[in-house]
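There is one chain below, alone, in structure tokens, taken in the form predicted alone.
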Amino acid sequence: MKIKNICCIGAGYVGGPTMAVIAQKCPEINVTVVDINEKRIAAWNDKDVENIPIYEPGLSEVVAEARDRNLFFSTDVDAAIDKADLIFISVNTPTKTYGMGKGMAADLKFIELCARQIARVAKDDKIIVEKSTLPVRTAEALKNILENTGNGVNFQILSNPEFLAEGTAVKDLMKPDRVLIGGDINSEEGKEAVQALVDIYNHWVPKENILTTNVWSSELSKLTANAFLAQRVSSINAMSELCEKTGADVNEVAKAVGMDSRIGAKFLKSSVGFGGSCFQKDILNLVYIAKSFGLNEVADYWEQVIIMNDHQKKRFAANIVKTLFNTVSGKKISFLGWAFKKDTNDTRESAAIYVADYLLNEQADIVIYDPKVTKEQIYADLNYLGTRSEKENRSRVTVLNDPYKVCEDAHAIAVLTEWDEFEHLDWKKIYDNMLKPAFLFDGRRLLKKEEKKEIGFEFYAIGN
């Protein structure tokens, strides 16, 4: 099966760049990328590449290079769908706000509506494929509502989730670790369909990377990889704490261990803890899916990963307000850092949004900085909190484009995203023009402890 159109349904963090790269790649096949979002797909269409709405090093230029020749962003769905021979299905699957399942299981309404749509417009033949991440056995549901509401067109469902991380996308994108594909290996044309990506993946790919499974086993090992590497972060942060009682250094003790080959040293840095869309969420659904089938020791086993992450969070905004003569009331405390981690915009789970939540419960004034956030996005993500009204985040928390501004006259700052930039900051200057005694709380192990104590600083590190 030759594969000439490709439609992609969401045009977000993992549609986006993933489209980009597979039209770069394959410049004979026609990939077309839809949301309802006019937006979203207004910014992906931007002449100035620059404005596409994720950032992500080298994508503009993927992008620049693919758009128009083969690559196009447009919200006519339907079109779309009709024309493909193969479909991505790129649509969020966040974590229930309601009913059975509230805050662990997958809400699969988007996914759901996706299938119908497709069910309904498709006249021919398709390939359909899972690039959200789905709890596991959502390919028989979607086949389930595909052969029961279209127009008797056969359709192949394949698994194809996505490894690649924030910051690191396009990288990933041009040298996977491994492209796995999870179809119906026992039938012919299961086979059939399971080949025809494997085809399009070999245009940069080698064979021997790309991986074939069963769709179950496809659909749970992203939860697994997810789970693993959130358990490997929980981990070295339970050691953090353990190191600031005991005088041990975290980095010395995540050296040591990640230099056993049986354990690697990848993961092994300690933080204020993981953010982004993937790893609570991930772990969330599969407690969810463990306790569904009465696996409680199994789901509890999990569900530790996250409350040891929440923890985390909490204890580094509970120290700044302890360190601070036990009030941060009234207060200016700088963030430097919004984003989930570094070269990205991306700011969902991220760590400083919770922080600052508690901060602000505390009744601290709150300024921030970071390279690549927008001041809305930030209002946004503590406004989605609910903790207090919107007017009151806006009159308690600032943004600024100018991290010296932000840090002047600061009793404290806290990093919270180990963007490079940070590290190159004019440290002598931001200290001068701070409140004395100046707190410097670092949460990403970014900045140099010594430097910054002989510069006068208080100095706090995570595991230090």
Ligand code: UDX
Given for the second form:
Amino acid sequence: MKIKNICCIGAGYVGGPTMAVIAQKCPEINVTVVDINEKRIAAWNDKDVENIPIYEPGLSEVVAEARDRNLFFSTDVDAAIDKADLIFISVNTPTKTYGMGKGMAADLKFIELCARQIARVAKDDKIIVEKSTLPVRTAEALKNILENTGNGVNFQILSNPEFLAEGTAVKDLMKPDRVLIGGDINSEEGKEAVQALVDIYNHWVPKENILTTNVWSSELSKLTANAFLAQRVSSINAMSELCEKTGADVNEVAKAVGMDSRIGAKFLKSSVGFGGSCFQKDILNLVYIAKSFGLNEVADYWEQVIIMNDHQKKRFAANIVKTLFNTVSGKKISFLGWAFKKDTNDTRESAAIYVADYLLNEQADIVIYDPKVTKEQIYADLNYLGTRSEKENRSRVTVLNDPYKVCEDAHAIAVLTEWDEFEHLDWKKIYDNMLKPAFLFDGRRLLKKEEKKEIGFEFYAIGN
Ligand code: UDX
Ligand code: ADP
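The form predicted in complex with the named molecule is what I want next, because the block you gave corresponds to the form predicted alone; please supply it.
Okay, now the whole complex, with that chain kicking things off.
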């Protein structure tokens, strides 16, 4: 089976970059990315590719090459579904905020709406690919909806979880460690569908890096991979607190531990806490699934990764209050960084949000600079918490696009995201324009301690 037309429902952080790379690597296939968000699609179609809605190093160039050649962005979801041989579902699956499984289970309403729309529109056989991270056995639910409400056409459901990390999405897509494809490998039709997707990736990914499994293994592998990665961060963050008490340095510990080839050096960077749209959501998902099967010990084991992460964010904020003589009321605290990691404008679950919320509860005034996050996004993140009124958030939080202005007359500075440019700021100038003692809290182990101390800063870094 040769795929000629691909549709991707959802033009977000996963769908957008993934389809851009597929289109670039497969010029003979038409790729249409659709979304109900008109503003987002308009931004993807902006004449100036620097204005696409997602900031990812290298992405604008890929879009510039493929857009209007074989890569299209549209709000006409029905037309794209109708035309496609293969449909990626890449819509958001946030944690439920209501009802059964509230705060834990994934909200599948967007997925279900997609399935119903596909069933209504499709007039010929199609391959449906789950791209969003989903709880195990979602494919089965999809199949059920498609088969019972469709126009009598055949659907093959595949699971093809995305492993890209934001900030390095293009690099990860171009050279993935592996591509995972789950399908019904016991039937001829299932095998054919899997092969069709393998053929797409094989345009640029070597065969030995394309793994095929059954659907459920594929779905569970994605959750497991994210849980393991998050667990490493929580493990090193747990050690960071012990380091601060004992005089050890968490970076030295991480290096010594990571040189053991059985452990490996990656994902051992202590921080103010992991964020992003995946880690917390996927672990909560795992916990919910385990609990629903009565596997309480399994659920508790993974839940601890989240508990540790929440503790890390809280203890970073509490340390600021304690160090500033037990009160930050009316004091100006400057934030460098708001995104959940560098090189992305994504702020979902960013540690900065929770640190800000804690300090606002202590009546601090917060001034923020992030090179890629918009002012409106920062207010939206704080308003979403519902801790205080929108008016109060606006009056206590200021967002500026000049890091020096942000730090002027501050009682303390907190580094929340590891943007490279923060390392190269004129720290002497910042020091000179701050209130004294000049407190500097590094939540990312980004800055050089001795240098900052020499300038005169009272310097605190996670795990040191
Ligand atoms: C993650 C997975 O890495 C990716 O494979 C999956 O597809 C989606 O979820 P992402 O959330 O985009 O990707 O970024 P990642 O690089 O994993 O970072 C997640 C969070 O952990 C960030 O807040 C980051 O700052 C933090 N982190 C990461 C650390 O604090 N220390 C580390 O050593 C690594
Ligand atoms: P992710 O990080 O998983 O890509 P995003 O929230 O960035 O998540 O993107 C998901 C996109 O899916 C959003 O732009 C949203 O508007 C879109 N979306 C959600 N439901 C539908 C739907 N039924 N049809 C089309 N697009 C949808």
